[in-house]
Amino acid sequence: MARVIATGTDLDALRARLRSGNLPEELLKPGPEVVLRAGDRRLTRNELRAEAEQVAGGLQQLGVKPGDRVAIYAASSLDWVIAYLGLQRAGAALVPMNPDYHSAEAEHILNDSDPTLVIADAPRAAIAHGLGRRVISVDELPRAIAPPMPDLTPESLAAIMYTSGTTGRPKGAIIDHGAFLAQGRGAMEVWRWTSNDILVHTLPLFHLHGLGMGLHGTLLSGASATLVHFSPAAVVAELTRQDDQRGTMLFGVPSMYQRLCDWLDEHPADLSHVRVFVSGSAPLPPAMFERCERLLGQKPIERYGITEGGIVVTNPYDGPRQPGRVGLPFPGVEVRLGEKDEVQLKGGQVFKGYWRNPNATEEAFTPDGFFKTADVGEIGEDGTLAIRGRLKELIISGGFNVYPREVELVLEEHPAVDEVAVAGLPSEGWGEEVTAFIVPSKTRPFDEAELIAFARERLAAYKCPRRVVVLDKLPRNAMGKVEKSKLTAR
């Protein structure tokens, strides 16, 4: 077993600390100053308290009762979070749903769920009704007195949030208060979330890092969030407003920062105030990270997160931010590498198994209580962690492991590639043979032999491609991720 890399000296102590409170209570601190923008609405935390206790009360009435299981199935809005917050100071527990899913996606998380509830919006709503659900409008949540105060725990169900589903069909992850108090105040500490800081939040909030950082972070700082539909001239003009709800912080995946790099090429932007930017829920390339710096005035925060675990490892704050690094663990997180380099995680943060699946529970966890990700990772002399991919993922040609990221990683240096995934396909004479799926820059012509022999100056020969497939983009999931699975099945 590889060493492990942990921070805090006594993690146990430390553990306990990040998840000892009450979720809603501590989420909804009362204050007379704007906690949530969007457009030209406004929310302060005053106003959110009294909307997240109303709605709590319109749910009680409804028959939702503390344990409870109430689904959104919504796009993102200030509705919602009240809609979030209502059924949470209820002691419901949220089940949040992909707005993209469509009805196959949807029945199978609905039934696996079975929620008391589901809170829709109009696009999403006749496809709830269509699989036998009860289903209120997020547009006009109902409204009552406030009910007490439940009687939660630390280990109280929050969230049964689905798994991506890239790899076969999502699972739902048991996160309870505190795995989600640990998120978010380990976030504040390694990234300096104070008060005084107002994140321009375009991630969806239906995903962890929407909602276990995004949201949680600005609630429990007592920080501010612009929601934003990500557009780069809507970030932008977010970023540099000449007023005091200027942003300061951007969370984003790389596709995100690649599209905003191009239109900073474009339209040159001073954002030398921003305090933060953080990229993850893909690699981001090398190349984008160089670029990044010099058009954003900074080098991203490249992070690592599990929807099991939340984000767990960051490049740090202060100090070194590599490119094709994330870094090291979150406060309270141990991580190690088991066999075939698997990435294995330990930490309040982490969640406690999937919904009615034991099966999968007890396949995810080791003896001594480590999760096993199925992402492989690679520990660096000063201790941060790189993921060379996915357990599945890896590639076996002519007896030989071939790692798809180190391959990227090489092929994304060539100036006529935009992107690039590699998968294994299947092949008579090496069981599996790399192959390279390009999406080809605008900049330069595409030469299929020239980045094969590009990639033999640089690899060994069994990881060089021995096949090139151009297409116009790849397929990718919500947050970003390469669904490399519709990548084979061509």
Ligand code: AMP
Contents of the next structure:
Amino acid sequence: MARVIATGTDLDALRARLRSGNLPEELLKPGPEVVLRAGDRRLTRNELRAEAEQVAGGLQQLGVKPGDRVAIYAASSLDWVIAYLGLQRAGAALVPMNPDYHSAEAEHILNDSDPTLVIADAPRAAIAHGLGRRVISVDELPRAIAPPMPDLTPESLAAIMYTSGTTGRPKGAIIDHGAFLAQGRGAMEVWRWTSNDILVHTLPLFHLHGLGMGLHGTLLSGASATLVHFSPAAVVAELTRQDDQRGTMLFGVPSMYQRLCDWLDEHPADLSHVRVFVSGSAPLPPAMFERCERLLGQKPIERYGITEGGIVVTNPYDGPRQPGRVGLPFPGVEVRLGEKDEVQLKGGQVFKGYWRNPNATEEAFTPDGFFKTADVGEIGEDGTLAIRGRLKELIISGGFNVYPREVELVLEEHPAVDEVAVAGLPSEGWGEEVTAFIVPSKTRPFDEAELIAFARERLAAYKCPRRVVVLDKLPRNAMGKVEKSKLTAR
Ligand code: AMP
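Can you swap the form predicted on its own for the form predicted in complex with the named molecule?
The complete assembly is shown below, putting the previous chain first.
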């Protein structure tokens, strides 16, 4: 039997407790205190609740019914949040769309999810109109008297979240209300989120990281958040304010931490009062971990998640935070390794299947109900998980298996390397050839032969890059993940 790591006992009861309740009711708890800020605008809990109720009324007048889907195709803003809470309050489900998506990408998601209505900002409204959709403006949301709270259960549809599609067409993950509740409550527990916290919220709201963790965690914990368009200067300004709105938490992806550290190198700041920095959505290179510790004044907490599975494991708040490892399961979550060391998981926050895609759904779960992530993992003696890369990115070179992340970890250590991605390119002799795509450091001379020699001292010969391609930057998606298909398509 495969070893299972889990946090908590009587996991079924724990999951039921974490999933219980009415999602809009829990997200919209009344209160006089400020809950969200963006620029000069701020909303108290009572105001946010009233806004959501009125928008729910407006949506209902436009024909939105409980169980319908409503897409939001807009850049993150306070109005995005109001639109979202309004549609939840109306009993509808969210289809969040990456505002960077062009027409063809938007078309796929809109055709697949078939929403009653698209809520968009001006640039995206034109695209959605062009695709023949009914569109309303996120800046002028309809308002009317609130409808009665619809009958909602933890099994009600909350969202269809499309996978990032770094390897193929995005699929819609069905997320229910209980999953969002379990996710947000889990985050409160593992990161000790309290009503005293102020999150500097810079992550896109269309993604689970910004929505399920950032926004829901804020609303469920009684804390508040400041919505900021990410730039290192803006983030540092929020984290060093001299008033009672100073940020205590930051969630980011590794490329944000890289830019933040580059900035802090030039403009040192005392961030010692920040309670916690969390990193995820892509691997945090160990060298970045050290750099963060030095420049932010503490070790970041790295966690791992996936749209379909939620945020599933995290380095501990109190215990050792280890570079290159993603830690222990969230409350109620079980993790094990399947064939080829594939990470498999079960938990209250896991999705229900792919929207209108029973074949993909069947393939995604094991017969005993674990979700197959297609990530390759390793479980250490201390029961913590490390991620070794995507199963699909496995390189088979000369008949040997090479996990790109293992090679990347070695090359990242080289002082002349700023960023690296490893992928397999077709090769007559080897089947696939281990290829390193390198962004060299701006301050050190880069020598390809020397880098390969460096790898040879640290890795078996078959894992060493046979080719090095030098680039100015790596192609990354909105969450900072390297788009390897773009690299290999070159
Ligand atoms: P998404 O569904 O967009 O959240 O992407 C999920 C994928 O991101 C996972 O399947 C992993 O491959 C990757 N990922 C997320 N967090 C981490 C992490 N801390 N370390 C390594 N890979 C990660």
